[in-house]
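First, one chain by itself in structure tokens, the form predicted alone.
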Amino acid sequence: MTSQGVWRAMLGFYLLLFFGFLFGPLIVMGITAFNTPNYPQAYPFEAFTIHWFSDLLGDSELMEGLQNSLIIGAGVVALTVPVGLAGAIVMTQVYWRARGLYYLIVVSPVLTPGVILGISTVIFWKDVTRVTDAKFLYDGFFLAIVGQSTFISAYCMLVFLARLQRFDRAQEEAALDLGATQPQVFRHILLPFLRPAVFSSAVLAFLSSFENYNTTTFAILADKTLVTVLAGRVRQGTTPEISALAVLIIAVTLAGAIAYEALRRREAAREATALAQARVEDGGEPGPALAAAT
């Protein structure tokens, strides 16, 4: 055997171990969701069944936690996306010598442990409630949304910053020279350019909120999310219902990823076609983008 053959064999063995370690637990959990034993069992496979999915839908505690997670996730998206966008725009407008300090301040929540964020959120808003007598502020849902948003908004800001680095400021200047106002420039020029970043940051914010445990377990107070319910269940021993839930979450995630990729490719092809047509109308030769699009 040659050295090239040994290298390929070692690389193949490494890839097998890597993907086995990565997807092995998911495959085993997927098998246990369709096996009949009451305890998660992949082998021997006794009989195919889907009654664990019906039992999952009938589990009131898990369904309540899932509903709470969806509500909190929607609230986090509604709060973090505008805050992240504002933070990214300020980052591009602030004096360049102050950008390092500003960046350190707005990104610092990402480096703070979630336990500290959760406890500090509860203590702060408890004192605010005591002073203002606004008892609705000391609510598990509100505290969870605010506590998670303290660091998730920084993630969103980083997504917007990466997109803004490719933005040509000459477009804004040209629109202002033609008489457009700042709100019009933001609505008709900057926001359409940031549309992919808005979608990406919204998905990132929702997924980060949905799977968060450290901050949520302190900020949620007496309420429960899906993650906190699952943590309590796993301490007592896992069940096929949890495997069924994992299969549903994986299926929804894959469907969302496939839909996003399809829409992204369609949008890219549409933009390439429009650009190629514009070049042809200007008297230029159709470039490779037009050939690829057709």
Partner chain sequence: MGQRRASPCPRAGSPVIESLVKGLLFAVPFVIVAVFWILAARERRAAADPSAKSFLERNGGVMAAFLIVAVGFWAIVMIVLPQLYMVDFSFHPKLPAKDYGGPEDHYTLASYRYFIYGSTEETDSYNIVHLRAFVLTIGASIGVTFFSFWFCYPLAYFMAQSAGPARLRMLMLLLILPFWVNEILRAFAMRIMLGTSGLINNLLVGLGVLAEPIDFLGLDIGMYTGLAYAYLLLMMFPLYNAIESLDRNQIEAARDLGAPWWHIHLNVVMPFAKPGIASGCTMVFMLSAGALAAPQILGGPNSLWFTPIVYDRFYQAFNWPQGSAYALILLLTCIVFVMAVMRVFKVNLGEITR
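Numbering follows the first chain given and starts at 1. Whichever C-alpha set is largest while still superposing within 1.5 Å between the two forms counts as the rigid core. The structure presented is a predicted model; accordingly, all values stated were derived computationally and were not measured. Compared with the form predicted together with the partner chain:
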Second form
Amino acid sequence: MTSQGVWRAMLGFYLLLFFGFLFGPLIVMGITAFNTPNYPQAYPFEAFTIHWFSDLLGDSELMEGLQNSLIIGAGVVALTVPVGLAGAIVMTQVYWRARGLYYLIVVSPVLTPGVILGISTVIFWKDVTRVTDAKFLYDGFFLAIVGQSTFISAYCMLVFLARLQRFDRAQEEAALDLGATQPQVFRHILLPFLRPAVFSSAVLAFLSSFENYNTTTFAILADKTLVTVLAGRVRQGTTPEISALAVLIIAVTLAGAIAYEALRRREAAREATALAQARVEDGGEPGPALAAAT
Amino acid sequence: MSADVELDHVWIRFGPFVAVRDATLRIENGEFFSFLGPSGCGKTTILRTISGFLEPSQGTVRIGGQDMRGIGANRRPTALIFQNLALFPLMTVAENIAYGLRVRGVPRAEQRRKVDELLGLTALRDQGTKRIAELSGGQKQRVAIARALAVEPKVLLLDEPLSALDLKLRQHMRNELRAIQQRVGITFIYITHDQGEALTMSDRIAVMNAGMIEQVGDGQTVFDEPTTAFVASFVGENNPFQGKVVAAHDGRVTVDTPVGRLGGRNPRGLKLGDDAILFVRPDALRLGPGAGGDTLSAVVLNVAFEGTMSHVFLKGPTRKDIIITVGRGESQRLPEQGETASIHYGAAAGLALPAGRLASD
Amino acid sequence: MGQRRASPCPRAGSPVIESLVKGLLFAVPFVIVAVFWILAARERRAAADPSAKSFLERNGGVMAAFLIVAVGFWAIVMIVLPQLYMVDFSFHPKLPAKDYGGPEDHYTLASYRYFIYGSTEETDSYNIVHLRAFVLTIGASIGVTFFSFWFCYPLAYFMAQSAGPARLRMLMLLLILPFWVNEILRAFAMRIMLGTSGLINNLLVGLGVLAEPIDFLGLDIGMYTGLAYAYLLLMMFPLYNAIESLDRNQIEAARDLGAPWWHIHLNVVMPFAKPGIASGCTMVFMLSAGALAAPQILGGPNSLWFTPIVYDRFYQAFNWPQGSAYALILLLTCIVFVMAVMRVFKVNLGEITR
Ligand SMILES: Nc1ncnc2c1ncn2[C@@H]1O[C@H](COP(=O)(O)OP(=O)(O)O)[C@@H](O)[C@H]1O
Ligand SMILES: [Mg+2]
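Return the form predicted together with the partner chain of this protein as a structure block, the form predicted alone having already been given.
So here's everything in the complex, that chain up top.
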């Protein structure tokens, strides 16, 4: 009993420590969003206020950053989802060493520090601009989108690859055999199969773009995104306004997670009933013979 | 245009591996033709070559007299039913069936009419709006057939379509397939490793082994007059006795086997000294010493009563037991386990063939 | 620095050689594409599949064009060329924009010399500040990686092998939630906790445990904690995934043989979870070594993390070649680390990035 008890106590203590570490700072930050002192302070708690939230709405710099983040996020989604899809399809069509070389190149951005991606993007496009005199290319929005997309495309590719692994090649062949052309096979068979992955990679791409700091801070040049504005603020000095923003972000995230989970459960339930139904029908199978039908 | 399918010295290689070796045969228009062979012998490979997913490494495939080289799967007058069916899970039953028409640009109304007709033919009426995941195994089978028939192929290719079904359903679907074939009247090329399926459904059968077509003929011929040791041992149960030919005349031979000298027919013209295998079907072997025929004796290992018949297993000359099937009506005394029993067979029941690989079960 | 022009600083060579080097450098993408194309074509044929069609046949014209354009743009224009440019740029001198490509523009090691000696020309003293920051960054990142591993391992094991499905879902959710919160905000939260007038100091002083608040941030404790805090989950999930696929029976069998618990972990679970460990360690190390937010926000006034130095080379000193050189040094370090991990754990790239 004692050794069991000791283990349990240790496990409990460890779990407490772990999740305390994970959530403690966030909870404390949440509390400071509602406390009156204008330095984020959780203890002592002086008086409840929501005035930091209303300040947030009037903060034009934050709002502009948010708008820029949304635009860049949309651009990243528009670029990375097709590129990731193409990357995954090419991946399934090469073998052995060619595949190794290809994988090494396209996955390397995932293992490269984000600052380096930002730096190299800026340097490269600056030179492209110099040589081609296409000034519009040396633009914070464009560079942020391209810079982030180097590694976000790899994320998307990995999402597509995971889904493609479950794709039954025979379906492609079946469509071809029925007379479809290659583009038709792609549109009718492969793309619908990949649709959930298109969706999840788009979400992943947007979120990765939205919260990216390291690459963006180099590539954005003179413009600002929500995250770079935030970083600047936090470095200058801390105000409970940032806590309030964090609380909002967490609330939105939580709502999203709950909605997603609910949707997933409903889908699972639907599938289960369909399957059960099919099984019932199999029991009475050899009933409708062809003879009866003809 | 007739839709005869011809294979003319077709070889198919995967790198150094030869999957199909010099296949030559002709399948007539409207025939129900089966390829029968153990798994891995190259059946699917042949089918994929006919349907256009593979090009022969050497040799020619002709359909209706036309050389098919360079003509892709989507432009051949064939339709393939895949081993795993390959139905489109994201489409409804009706959309699956209509798919071939859709990609051909057939008008909607025409598509609908055709789909209804095929749903009727395959006993799937009222199932058109269902999703594939909601169907039972047998229904999926029918959808695959309807989908393939929708494009009005001249040749329907079926790759072990029944292997995923349970026994009862499989037997039912055999009749159904045969009936559909007779109704639509097109060529069916059917692949199976199940001799029962091949024998009950086909007009003709090609028995394959390790990439080679060993024998082509109707079911009865393949069963009664196998031309190779492999066919004799693969199609139907058989008792092989290996040995050397010690006498050969008048279309008969005597083979010296470890269980004694046994006589049999000699359709392949074996000569004195040849290595041979003498085959006797289990139902042609009788218990007890024979009057004039060939007799041998062996230790009884096991007696299995199976209702309408019984199987007697005796210690054979090789690892494989000798099997005797005793019908219920026959007034033979079943031997005890462990006793040494004499067995014999009639003069016509023994069949000697050149030595060769046997089907290992 | 202007009047020192006269002093002979070693140059990479004559203009002919310069353009040769440049030409070679930018032939690299073509070489890569050619090698890839040859390999792909040869191996498709060697794949021993007569049904293998050429790329064009297999995808149709439109799709093939899309695939080539999309992947080509990504691999060459977005990944390979910028990296090559950065390498190239790091060997240039610092010049006003208009002088690039001009007569002053020679290949030079000046930026690297600066990293080591603190001057673009002299070599008599070392650039203690940057070298120290570099070594410290690498060392501390390894430390953070170690800590993350040992901190996450028990929970990963517990979740993978002992937790029931309901509790597992719960734990998963709890783990993922904080991960959705932005890196900056998490660093900010840590700052609220650890600042001199942060919660912990307020509490400890308020309770009379401390007379004076501890300067966690100034001591860099805040930064290390913040790094571990930021990237904990990138250790957690690969570990969990790897341990999860271990058959429980193997552990039971080892236990039946009387192996003590630490022995089971060291010799059964960890070897099995190697790919996950490698993956987690690589990610955490790479992200820590390349971290910008946590050091900027949580670093004390005297702490020098390498990434912010790179940032300052660019946007404070406006010395882009130097920034490139520093970035390259960081990149090479990360590559060496990834390769070392792959060697030590005997895993391949695919297993790390899964
Ligand atoms: N794409 C391929 N590459 C290499 N070998 C193959 C390929 N496809 C089939 N084979 C080999 O060819 C032989 C015949 O396969 P198959 O035609 O599928 O047999 P089955 O008679 O069971 O349908 C098998 O040994 C198989 O391993
Ligand atoms: Mg097969």
